[in-house]
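In the block that follows, a single chain appears as C-alpha cells, in the form predicted alone.
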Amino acid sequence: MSGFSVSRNDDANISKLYLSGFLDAHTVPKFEEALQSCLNDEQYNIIVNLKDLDYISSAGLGVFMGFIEEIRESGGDIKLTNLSNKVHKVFDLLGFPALFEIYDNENEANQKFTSG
C-alpha cells in the first residue's frame, strides 16, 4: 500500500488539487482539509487531478459527495481530470459521471470553467 498526498495550485479563480497514492478511510482527512481550505479561501471552482491516484475507497468517494452541494450552492463546481482506468471504473460503477464532469486533462476542465 502506498501513502497519500494532496497538493494545491491556484490559478486565478480556479484551485487545482493533485491527489496521489491511496485515498481511503485513513487518508480522507488530508483530502477534506484541502477541500475545506479551498472553501475557506472562497475558491469554489475546483479541478481535482487524479493522474497519480492509485486507489480510492468508498470513504474517498464520500468526500466528493460531502462537499459538492456546498460548492455548487456557492456558484462553483468540482471537475475531475486524468483518471486512470482503474479509478475511472470505480467512479463509473457508482454513477459519478452523472454527478461530476470528468475530463481527460486539466486544459479541458479549465476551459469549461473559463467559458462558462
Second form
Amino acid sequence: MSGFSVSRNDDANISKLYLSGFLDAHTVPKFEEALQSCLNDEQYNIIVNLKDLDYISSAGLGVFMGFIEEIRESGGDIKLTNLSNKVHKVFDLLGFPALFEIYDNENEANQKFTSG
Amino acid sequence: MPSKYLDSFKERHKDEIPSTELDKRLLELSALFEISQTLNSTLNLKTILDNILFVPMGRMMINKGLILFQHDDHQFKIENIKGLPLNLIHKEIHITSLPDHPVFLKDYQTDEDWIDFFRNFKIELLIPLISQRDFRGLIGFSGKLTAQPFDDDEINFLSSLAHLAVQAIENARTFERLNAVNRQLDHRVQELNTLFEIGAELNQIFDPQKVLKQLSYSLMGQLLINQFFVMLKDEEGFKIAYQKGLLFKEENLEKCRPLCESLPEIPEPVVLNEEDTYPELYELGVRLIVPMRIQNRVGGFIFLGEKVDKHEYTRSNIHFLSTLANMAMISLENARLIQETIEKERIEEELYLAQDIQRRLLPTSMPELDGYYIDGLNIPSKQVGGDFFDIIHLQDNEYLLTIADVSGKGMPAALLVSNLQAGIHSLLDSDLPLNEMTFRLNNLIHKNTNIEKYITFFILRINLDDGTFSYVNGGHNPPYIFSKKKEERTLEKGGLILGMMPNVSYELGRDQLLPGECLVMFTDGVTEAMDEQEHEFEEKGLIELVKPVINSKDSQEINQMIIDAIKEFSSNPVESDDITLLTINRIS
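Now show the form predicted together with its partner chain, given that the preceding structure was the form predicted alone.
Below is the entire complex, every chain and molecule, led by the chain shown above.
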C-alpha cells in the first residue's frame, strides 16, 4: 500500500497544504482531517500544492468537493497549484477545472488571494 | 512554392490564353491550392471553418459569412460566423430544402422563414456542403463591398472551395468524435477505477459511518456532486444516515422522511423533473433517487441534488451511482451483521456470567437434618430469571430458609440476587425477628434499586426440635403446608414485595410443622408453567400432585416429581423463567 502525507504551513491568512504520495479511498481520511483542521482554525483561504502528489483517485477529488461549499460560504476558496500532468488529467476528465482555480505555482495563487 | 509553379505555368502558356484571363485563373488556382493545404493540415474544426469563410471574404471583399451544419432532418445549426452578431452562434434554423448547387437568395420566389432569416442578415449567396457520406451543411455569404455581382468564375471558385471544405470538415468531425469517444472511455476507466478502489476499501470497513463516508467521497469526486443525503431502512423505517451540502438541511429532511416511507420500492434509479410524481422531493432540490439494493430488496436510497456544474445526470453517471449504491449497501449490511454477531456474543457472555453468579449464590449441598428431609432445587432458565433460595444454619437446631424471585432477567437480576443474599447474611448476626429483618432488607433493596426492580421474598425460621417456625411473606407465592389429616394451609402473613417503597412494616407469621407434614416453597416458574394451550400449571396442579404422596416420598423425591410433572405439562418449562423449589418434610 502506497503512502500519503499532508503537511500544512500557514502564511498570514493563507493556509498551504502540501500533499504527497497516493491520495485514494484509503488515504482520504488524512486529507480530510487536514482540511478540517484548517476550518477549525477558521482558515478559509487554502492553497493545496500538489507538486509531490503521484496519484489522485475520484475519492480524493471527493474531499475537495466535500469542503468547497462550506469554505466558499465562509468567504474563502481552495486554489490548486503545481499539478503534474497525470494528476491534471484526472482533474480535467472529471470537469474540475470549471469549479476550481488551478495555477502553475503558489505565487499566482497567492496573488489571487491577496488581490481578490 | 505554389507561386513559383504558377509563374512557370504562366510562362509556358502565355500564348494560348489572354493574359488577364490567365492571371485571374491562376490566382484562383493558387488560392484553392493554398486553402486545400491549410484545410488538410489541420484537424481543428474551428481553424477549418475560419479559413473557409476568411479566404473568399478576403479575395472577393465580402463582409459577412456563416457556416451551418445539418444535425437533424431539416434542422441546421450555425457553427461559425464572420461579420454577424455573436449570438447567432449555435442558433438553429429549419431549412426546408437544402440547395444542391450554389444559389442566390434573390432567385427564391417564396417567403419561407429560413430564407427571410438569411435575407435579414444580408446574406445573398448560399453554397451547399454535400459529402458523399451523410454530412450536409451550408455556407452563406453577403454581397461584395464593391456591390459588383458574383461572376461565374467566382461561383465556380466557391464551389470548388466547398468541395475541398467538405472533406476537411468531415475529417475534423471524425477526429472530434474520436476524441469525444476517447474521453468517454477515459471517463469510464476512471469510473471503473473508482468502483474497484472503493470495492477494495469497503471490504475492510465495518463501521457504517465510514462506509457512508467512502461512498460520499467517491460520488462527490467522480460526479461533481456535493448535495445529497442517504436514507437507510431499519426495523423502524427510514432514517437519515448521511447528509452532505447546505441544500438538504436536517429540518427539511425530517419533513421529507415520511415521504420516503411512502416511496414504493423503486428498483431502478429515478431522475426527477418538474412534472414528476415526487413534486415534494423535487421542490426540496432532489434530482435523482438511487435505490441501494441488496439481494432483491431495497435497503436505502441516495437522494441527489443537482450536479455542481449543472449538467444533467448521464446514463453512465446513473449506472455508476447505482453500482456504487449497491456496493455500499452490501458493505453496510455486512457491517450490520458483524455488529449483530458481536452483540449476540456479548449477550451470551453476559448471560453466562449471570448464570455463574446465580449458581454460586445457591447452596451447593443439602444439610442432613434429624427427623426432617430438606431439599432445594433450582433450574435456571436460558435467560437467567433471578430465582434464589438459601438454607442457613443459625444455632443449635434453628435454621433459616428463604426463597425469592427477583424481577428482570440476566445480569441485572443476578446482581440484585447477590445484593439480597449479602443483605440477609449481614443481618444474621443482629438476631432480629424476621419482620424487623425484612423491614431492613426492604429498605436496603429500595435504596439500591430503581422502582422497576423488586423482589418477591419469603423467609422462615424453624426450630427443628418441635417444628415451630416464624415467617414473613413479602409478596411471594404463598408456600403450602400439606397435611395428611388436615386441609393444606398457606403461609401468607407478611407484607409488600421488597424494593417498592421504603419503611414498610411486615407482619410476623407463626406456625408449626407437625410430624408427617410437608412444607413446599416455590417460585412462579412452577405455577405459571404453561402447556401448549397456554393453560398454567397453577397451585391446583401442585396440590393434586403433592398431597397424596407426602408420607411416601422424601423432599428430594417430591421436588423431582414436581419437576417431572411440569416437564410433562409444558413442552419447554424453563424457556423464560427459572423453576425453584424448596421442600421440607417432617418425618412422622
